[in-house]
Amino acid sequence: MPQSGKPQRVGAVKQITSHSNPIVKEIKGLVAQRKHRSQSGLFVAEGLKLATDALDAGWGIRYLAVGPDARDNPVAQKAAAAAKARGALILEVSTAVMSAMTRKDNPQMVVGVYEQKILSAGDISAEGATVWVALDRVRDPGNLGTIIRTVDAVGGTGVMLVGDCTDPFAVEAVRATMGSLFHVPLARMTKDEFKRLAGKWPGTVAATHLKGSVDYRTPDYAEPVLLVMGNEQKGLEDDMAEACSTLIRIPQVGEADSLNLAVATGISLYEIRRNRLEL
């Protein structure tokens, strides 16, 4: 949120009707390619219900671009009103501009660009927390935007990335999400930065992993809890599950093989925070 003390810069409205705008090439840009974000620390949010979700939650944004459909829509103008009175650009654009912008055909009305948030290992304290969940080398952004939202829904206090992690602020993730990224802190941090953080975490350490003999519905999970999910493809690595107290398993008397990474994450979750979820 914005300081008390600190003067605010003012927004300004600029219309863009050019495909080769700087400013259109930048969102591309952003939308396109990881690197893009990571030097500029700015992300793409699309959709106005992510637009407002952002606002409410006090996340810096950059630039608001809102296509023709917005310009008649209450809600969306007083997104665009809100992020101008903090400093945002409030782009006016059509909507082949707009589908310039996100390389979509059918574009949202609102598309904002925002300034990323992600904590080191030093940042995270288990004081005041339910449960975080650690996901190792999690590489599908539907997975992890779908995690986050699930994080948020039981509420969990955050999402640890480990080691060579897709992007959190990924178009494709961000949208998974819903919304609740701009809800729940994420944190970035080495594998043997992880080690060190569960070698003193004061509550249960648990991890599915396919040497789990601990049904997941039975342990007593005292929190705060540290969830560790593995890779999709090769699960959690023998060392990642050695830094944890507790290996469970999820039972499958079907034919699959194994479970979605995000399924099994929220099957794990609703069962740790079982008793202290109530409608």
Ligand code: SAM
Second form
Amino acid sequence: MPQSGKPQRVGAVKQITSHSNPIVKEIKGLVAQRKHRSQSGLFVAEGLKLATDALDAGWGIRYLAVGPDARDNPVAQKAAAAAKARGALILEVSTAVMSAMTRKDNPQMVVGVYEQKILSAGDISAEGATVWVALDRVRDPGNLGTIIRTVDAVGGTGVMLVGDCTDPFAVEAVRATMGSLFHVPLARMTKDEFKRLAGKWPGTVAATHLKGSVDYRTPDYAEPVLLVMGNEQKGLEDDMAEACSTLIRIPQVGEADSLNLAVATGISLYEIRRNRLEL
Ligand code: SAM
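Based on the form predicted alone presented above, generate the structure block for the form predicted in complex with ligand SAM.
Complete assembly follows, chain above in first position.
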């Protein structure tokens, strides 16, 4: 993969017709491989809504690829002008090149390449926070994206990724956030860093657990709340569960062993924020 340096011509417009153009190859690499995203600190988000969200929220943008449909679309033109003013290289591409870049038969009319933003444990302050969700080794990008979107919807503060988690900047995860990625701070940390943070957390530290003895509808949930969720296959690690003050369980009848991680997170978040949300 070519190095992701600064755009060759800052704030310029470039037409690309060849699938073997180095920028097309670079974007393909960012779509396909975590290694390329980590090395460059960049990621790809497809679609006009995400481009608008990213630009409105002030995220750094490296490239905005615009397909033929975008040229007559005023919202897309506005996004391209904003991206260009922000120093991005605007790539005018054919549908075939857009397809090749994104590995999709029906590509979106715009595709952006943005700069990653992720916090560390030391950046997190509980002051003024509502709810942080901590995810233990989340594996599924769709679950992660859905959780970020739900945290946004309930007015949560952020999402902590604990241990070896799926990449929040993978295309599938970004897509599932529906733009909330640009509004919900993310933090990455080790299990030990999480345990230290949980140990001095000023509010409720509640873990959802299939062995929990507390009905999730009963605690008081003093804010700031730290809601801790287990891995899709293995649940929550024992020492992480021990770092939490309450183990809550969502009642189930029927034969399902457990709820889907994103569903369990959504149910818990709406209960935690029940008295603070109104239509
Ligand atoms: N086999 C795993 C286990 O034994 O924990 C199932 C994990 S479940 C798919 C993923 C996570 O969702 C759990 O670790 C927990 O955080 C949450 N979860 C799912 N169903 C739950 C329930 N009924 N009550 C509390 N938490 C639940």
